[in-house]
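In structure tokens, one chain follows: the form predicted on its own.
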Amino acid sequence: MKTRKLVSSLKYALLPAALFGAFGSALAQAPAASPTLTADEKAQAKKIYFERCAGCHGVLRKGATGKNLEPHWSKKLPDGSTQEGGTLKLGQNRLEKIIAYGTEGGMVNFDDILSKQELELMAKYIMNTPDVPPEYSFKDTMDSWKVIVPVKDRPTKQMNKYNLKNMFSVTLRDTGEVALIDGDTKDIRSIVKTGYAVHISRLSKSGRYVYVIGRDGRLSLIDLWMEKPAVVAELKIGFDARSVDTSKFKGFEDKYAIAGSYWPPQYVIMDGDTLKPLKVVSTRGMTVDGEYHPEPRVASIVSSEIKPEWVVNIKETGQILLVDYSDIKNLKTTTIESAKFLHDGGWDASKRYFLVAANASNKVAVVDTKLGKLAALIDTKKLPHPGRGANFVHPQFGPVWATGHLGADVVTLISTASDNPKFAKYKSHNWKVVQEMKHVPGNLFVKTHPKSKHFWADAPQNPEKVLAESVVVWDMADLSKPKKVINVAKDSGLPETKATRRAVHPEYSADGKEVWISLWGGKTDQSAIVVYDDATLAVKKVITDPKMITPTGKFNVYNTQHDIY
């Protein structure tokens, strides 16, 4: 039987195709035996690739979360043999069967997504030497920026009535929108036009902005104290993107945003309530095994409360920045070594100490941002995936803080007892794993909140479509079994399909009372948001505007903006 995994559009970014076009890219020469495209071929194959495959693999194919994707190990040899050397050349037929099925390592499937011809298409593709796409400069990120609504001409108090607090931002993936919705009434306050696939939305520290970073590098201001909010200023910061925070330490309250991309590997450094661009900072060097990489990609931001800091860190490289924005024309750069290869994190309930995974390396490493340096690494189960993680404290070890896997059937939870005179008798658990929930691969998103006895883990990648479209949820006073698995599509209410509705990313209220769970369809599917009650597990709501076309990421302005999670 043909393994199948589910495709996680989470994880993959779009490039426009003036990217390879207009701007002039540099065009590599590949093998004589690389199998030949026409043109009207290899832009399309571009397209797929930008769409579904760099975010794991690469703009140069070079693997991070994915498999390294270079043509030296994927075609087969002149003489037709696959071994050379001992490296395995996968050849045509064997590299379409791997993009159409999957395999047990975490490549998911396209078999669903991508017709016959373009599963063959993207295999030639494959085969090929990849493109060396064109820089993004400060200029062309200056040419880039919008102010729609000026300073001067925005409000000076809430004009709405809505309760700013329980409002969720919630992205629409498919279409490039972010819907606003009211979490006290369920209605869509706004829907607002950002960049495509929204990847997070963050807060400022007043709670009045909210910023969402496209994954084609389009970073959208919005304005929350508007009648109806919307869109005040746009950046493009590069041709593809995951980051954005802002500064919170006192006297710097929403001063500053920074944005990280994908490509080219760099930050941006602009005014918080404008966008103007102040600093570009490429992250290219050199990793923590000391090779160079071309294509260090910046894979999430924090933003500290104790110091004038940002946490960036990079993807490729293992190493974490902190960024000091106290002085912007000086900017001065700790630089910590990990693992590789860093992805996403949040910080433990204290707010002192970052935990970041390095999924790659099966790490989660732990900065200390007081001292500014390493606190631990953490050795954990196959290819962690926390989000943001979740914080609360467990009846035997005290304070933790928890990731799920996408390699692994757990959820791992991490004591964070640190230097707390509180939680002194936990301190010799300290950074050291003291419970692995059962729990299934494929988890992408675990959450609670202070105010709540449950935790919540989705599963949207595993391969079974049952598990895919449940969540997990767990009573904090007895952590060994699950109480509860929650079939969210069958809860929707919506006709079943063949097809995998996929219940991602839970999200709590402002009170703690709630959690909202998109139901993510295909883009021609009826999507939902379903509503439960934390404390009895019911369902109170089931949102489904025909407006709201592939909902994904929710973040609760109150929770997003204070990070409570």
Contents of the next structure:
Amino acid sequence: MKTRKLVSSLKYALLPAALFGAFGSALAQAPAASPTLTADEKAQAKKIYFERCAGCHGVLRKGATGKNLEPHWSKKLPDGSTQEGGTLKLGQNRLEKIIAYGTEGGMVNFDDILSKQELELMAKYIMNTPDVPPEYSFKDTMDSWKVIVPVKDRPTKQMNKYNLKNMFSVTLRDTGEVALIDGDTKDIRSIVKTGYAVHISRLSKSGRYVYVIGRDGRLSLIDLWMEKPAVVAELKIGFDARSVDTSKFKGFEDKYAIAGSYWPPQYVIMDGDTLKPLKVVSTRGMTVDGEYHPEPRVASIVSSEIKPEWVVNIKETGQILLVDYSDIKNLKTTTIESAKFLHDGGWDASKRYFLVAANASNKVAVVDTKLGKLAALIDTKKLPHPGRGANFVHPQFGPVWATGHLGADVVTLISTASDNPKFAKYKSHNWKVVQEMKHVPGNLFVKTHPKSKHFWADAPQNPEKVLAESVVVWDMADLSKPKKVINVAKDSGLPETKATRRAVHPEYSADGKEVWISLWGGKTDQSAIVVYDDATLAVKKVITDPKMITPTGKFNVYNTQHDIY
Ligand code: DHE
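Can you swap the form predicted on its own for the form predicted in complex with ligand DHE?
Below is the entire complex, every chain and molecule, led by the chain shown above.
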């Protein structure tokens, strides 16, 4: 991943985000013909679009975190004009510039990743009507299923001597692998081949199985009990995916898994120990505004511990589904209206409430999973991006859950409700933003731990190299104290590079004493994980290895298993 800069020069500040908002009104004039592409060009553009654009703009280009990219606004009018009844059309040149240099509205620049030919090609491509990719049926899903080590041939007890609780499953994004790193010794125990541009890992309730989802929809099941942990089953759940979780309610431990797909928009329920598909459910339907959406993608999924339920967040419709897995044949789902563009989120400290960012709506939705109802819809600054968020007891406001922002220079603290009588005095604050801590835009993840006094936030999407390579730490006992800025790239001791190596995703060790930060360089750069002592904020260890290419998310077994954040 190379440097991505938000454009700040006046020239491109004149391409305001608002410009995109007006697209979509009906055309009075017939649109100009689409630029033609050869079959090879189209194939090349399609690949680039899938790898670089679809995550934010959607396969059908209807827009979500990124703007709508349908051709009806992107083509110039036949007479070459760009303006019609208030609807601005963008021609080839304008589009090339936007793709190359980004916009103030948050679109990142691609001039450092795509060649001039590719920029030209992508501008042409998005002036053409998007192809609708194929569907993916239950049969297709079943046909993709592979059991590599049958359950009967797997160990009946842990066969290695590792402290599995403190193992980390680390995403090696661009090689499509995860590294299993021993948290005690910091040794890489295994590097396991998984899906393309692998995204996240989640743990089974017992902590034995790691589920890894790739962006290509390949789900890999790793058995940590094997002498050398390895993939024991695989399933392709769709063509484009981001999320997975497992059944955690008492009596259903390790029994089921669920994975959500961006394309086709659906989720798959399967057996937890073999990945045998049991049910595929489409998420197509109405948005909270009452419009039909053909591509409502499955964003985050979390597993409840108080009911046999998964919370499944549907991005484009803004519908939050509580999927009851106690009877899969007769599946019961509660559909909760919230706000459009649901993305990522996490539990409050009591694990009764789930808080999820509706990122492009600048809101956080709160679901009361005990009652199966929306508890609140909270306005925040631009583009909240919590990861799983972070819970702590605020000295003035009691229990709070925190989210950072991609598009604003704050970390937002929201007061959370609690059944604990000692927190009753904070009730009047519940589900309100009680504080905004000054940070910088471009934050992706925040983190703390119940045993820690510190609160960590990264800023990997910030356009300033020095900020993207650093993290900040607050003392939670006194948030008015200046935060400490830690330059992770410098601390890594690796030779300086011209390109930004992003400091991303703080993750705690199982005992809450260490914080691991990825230093995410390009595919040919040397990357590292820098491990800090959480009490002193001093570097404890730099984990680097030629095989550790593009490390991003890190999932500590114990913390992920128990949703500790
Ligand atoms: Fe993620 C979580 C989607 C880009 C690292 N990311 C999530 C979740 C979603 C999501 C829906 C919540 C999953 C869950 O909890 O079930 N991510 C997307 C995108 O659509 C997006 C914006 C663009 C894309 O094309 O994929 C995107 N994500 C990224 C990255 O570029 C990151 C920084 C690096 C990488 O490895 O890809 C990245 N996303 C992560 C991580 C989490 C995540 C580390 C889990 C956070 C956690 O602590 O649980």
